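Have a look below at one chain only, the form predicted alone, in structure tokens format.
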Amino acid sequence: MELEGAFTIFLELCLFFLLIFTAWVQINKKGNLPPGPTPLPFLGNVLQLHAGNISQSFTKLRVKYGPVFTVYMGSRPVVVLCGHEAVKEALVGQADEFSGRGKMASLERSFQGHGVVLANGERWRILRSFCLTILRDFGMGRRSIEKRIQEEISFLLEEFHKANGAPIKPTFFLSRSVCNVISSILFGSRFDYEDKQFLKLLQMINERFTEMNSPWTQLYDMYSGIMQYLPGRHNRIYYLIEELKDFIASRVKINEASFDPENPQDFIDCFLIKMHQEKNKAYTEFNLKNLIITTLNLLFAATDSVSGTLYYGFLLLMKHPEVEAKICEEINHVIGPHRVPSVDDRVKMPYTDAVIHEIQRVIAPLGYPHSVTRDTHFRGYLLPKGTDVFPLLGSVLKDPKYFRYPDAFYPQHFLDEQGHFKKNEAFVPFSSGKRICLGEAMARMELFLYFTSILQNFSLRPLVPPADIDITPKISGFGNIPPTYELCLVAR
């Protein structure tokens, strides 16, 4: 029996080392990838990648390996692009080749390649074209959506006045308001701020964004092959997204009950019309799964980006009260204390515009992964079809060649010597190339109107001295999660 046991252990060890050898061979035969740290079999570059702040890990590797290098997330090679030149060369100069969406196992588990964000190939092209058309039809970038935003801001200002200058946590105030703007397009109406279903929806959206950037989810994206079978915190994002999908499905049923193809009221109605038109086709991308997940994609993107920028922006302005003072001076000069701010005011307010750009730059996200759609030659390397690519937007937005003080909050990055607004080609918070954000025009409009309207009516008062305000992200993943804080909004 002892001999049999020893033989079994010997066979298991042989199998283990065979698997290691096989994995090592696979790692070293994939194309001609850029250099990078030597990976461990199965584990990849776990020793070099800090799951709590993966962006910082990439920054350290860039110093050693240059602007283009390879890391292994488990056994999966990922080519990392740093700085404006490398990212632009890929996403713009070779736009078709780098237009694929890279693997995000934590989201793929729920989305399975459906929806406009994670889709690839013809499905992605069809859904993206449809979304752009419908969003424009409902006023994205036009005067009609501006009025919706102004109306929603008026409700937010009322809520702020009710606080009467007492300390508040701005998270839910901002996310309720911003979410209602996209909800009016997706669902045809806004939610009451005290609606229990709406509050639960926002809680899940905010928690999902935190979970998506957590170390557990980053580990899951590296080792999903094993972790998908294990219990633990990494499964939380899956259950949250499934609940959110159920919410969207319930909204679709409401639309179906009152559906009038001659009079579409919202995005869901427009998608249902396409489903009806193509119901007899042997194959169509206009199906219930793509409707639910695309609607969810748009809800996430519109809520996360704008409310997160406002939330982080308030913190930066309290850290730099002299900047807030100059914005208020410009508001008083151009708009005055009573007129509702308009997008037309932006060209007359270069300092405010520069500050908003600088906020977006400073809180720069890591960005979403791409993949190459065919075997691709890039800077002397060969990236096999399907290779994942991380174009680090944060490294572009903090490229010292384009920003004088990349790690400081310095609105003058976007002002010339005469104080006029100055564009910067390395300003890419919405990404660039074929995967550029669908809602960029609406997001830029929202940011300007929210910041100017709130600062026209309120002063931001921190609960601690400006010097003691910590702006370091509490979590840094695909996006940066700012520290939790309270503030007082004092009526002007």
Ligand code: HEM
Contents of the next structure:
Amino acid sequence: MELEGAFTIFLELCLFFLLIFTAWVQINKKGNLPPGPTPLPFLGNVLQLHAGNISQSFTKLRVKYGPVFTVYMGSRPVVVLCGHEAVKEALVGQADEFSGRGKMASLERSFQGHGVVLANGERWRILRSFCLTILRDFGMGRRSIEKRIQEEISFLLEEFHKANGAPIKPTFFLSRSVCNVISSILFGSRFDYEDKQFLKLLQMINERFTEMNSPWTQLYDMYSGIMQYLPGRHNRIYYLIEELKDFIASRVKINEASFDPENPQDFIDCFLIKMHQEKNKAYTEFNLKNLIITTLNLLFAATDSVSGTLYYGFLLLMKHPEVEAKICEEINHVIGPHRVPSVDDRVKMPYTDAVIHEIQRVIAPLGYPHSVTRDTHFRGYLLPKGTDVFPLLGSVLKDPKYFRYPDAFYPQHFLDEQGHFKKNEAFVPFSSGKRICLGEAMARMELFLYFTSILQNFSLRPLVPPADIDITPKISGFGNIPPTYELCLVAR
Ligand code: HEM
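Next block, the form predicted together with this ligand, ref. the form predicted alone:
Once more the chain from above appears, this time first in line as the rest of the complex follows.
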């Protein structure tokens, strides 16, 4: 009996050392990666990476290892790039090599490499080029979409007027309006603000954004190998996305029922036409899975980012009332109190333009993961094909070489001595290189029109004195989630 017990312990020890050895071999076989903290077997750099504020963990590691270093998320190495030079050298200088999408386990579970955001290789090229063409056909960056945005803003202003200066939580107002702009391209029409299906959709989109940036999801992205088998909160995002996929599938059915290839009404119709044209091909990327997931990608990407920037932007303006006052002066001077703001006004409004750039800079996102598409030599290291790379956009947007006061809110970062708008090459909230945001033109238009139209009509009143407004993000994940707040919008 004793002998049997000793034998079992011996076997367990052998298994334990075998697992450690396997993990060690896995960690050490990977090319010649940049230096970084020593990982633990299986757990990687769990001691150095704090889910919930991963960007702060990276900042600390940068001090020790320099702008290019490696961390292990479990047994998966990730090369982290910090600051303008390193990120530009990779995403622009070696654009092809760094154009792969890195692993996002929490989303991969639902998307399985489909849809423009997570796709790689030929699938990504085809879907990206299709999305760009269709968004342009529906007016992205042109007058027709400007009109749509202006119309949607007028509905929002009406809602703000109804509040009559009482305190409101702006999140829902903003996301309803912004979501309607992309919805009219994807689904051919806007939703009524009280439409129950729309409200449910928005609630799920918002919840998914919060979940995506939550510590649970960050933990899952790091340790999906183990966590995919465990019950718990990290599974919530999966169920939410599955529900959202069902919603898009139901919209596709509606389009199919009234499908007229001669007269496409929206993005879904255009995709259906392609599916129809390529149905006899041996292989095509124009299938139902890519249709549903790409539509969902566009819905998420266009809603969270723009409404989140407006939401955070208003908080920053309340913290800095002197900045709001100067924008209003410019609005009065260039647009006046009655005319609807238009994108043509932007060149005549350098201060407002600079403030919007500064808002985007200060709320700097972490950025999306990339991966290398082939074995890649970079700064004397060798990154084997498929290695994940995190270009930290936040570190570029706060690079002290390019921004005088990186941690302050200082619109003068984008103004010259004469008060003219001044470009800055390290301004990369939309990223750079081949994966650059494909909705940038539309997003820039939206930000300008929303900020100017709202400030033309209302002044922002915080519920606490500006000095007491806390602008620290509630959560820092792929994006920065601002603290929850209420404000009063007082008609001018
Ligand atoms: C303030 C607004 C926005 C910001 C700050 C923003 C930022 C970004 C960033 C940082 C990326 C990742 C790029 C990379 O992988 O390096 C991205 C990707 C993307 N964005 Fe945006 N975005 C915004 C609005 C929009 C809008 C309005 C749309 C759609 C009309 C959109 C669609 C996309 C898509 C589809 C991708 C994936 C591109 C790819 O993987 O090839 N975004 N965006």
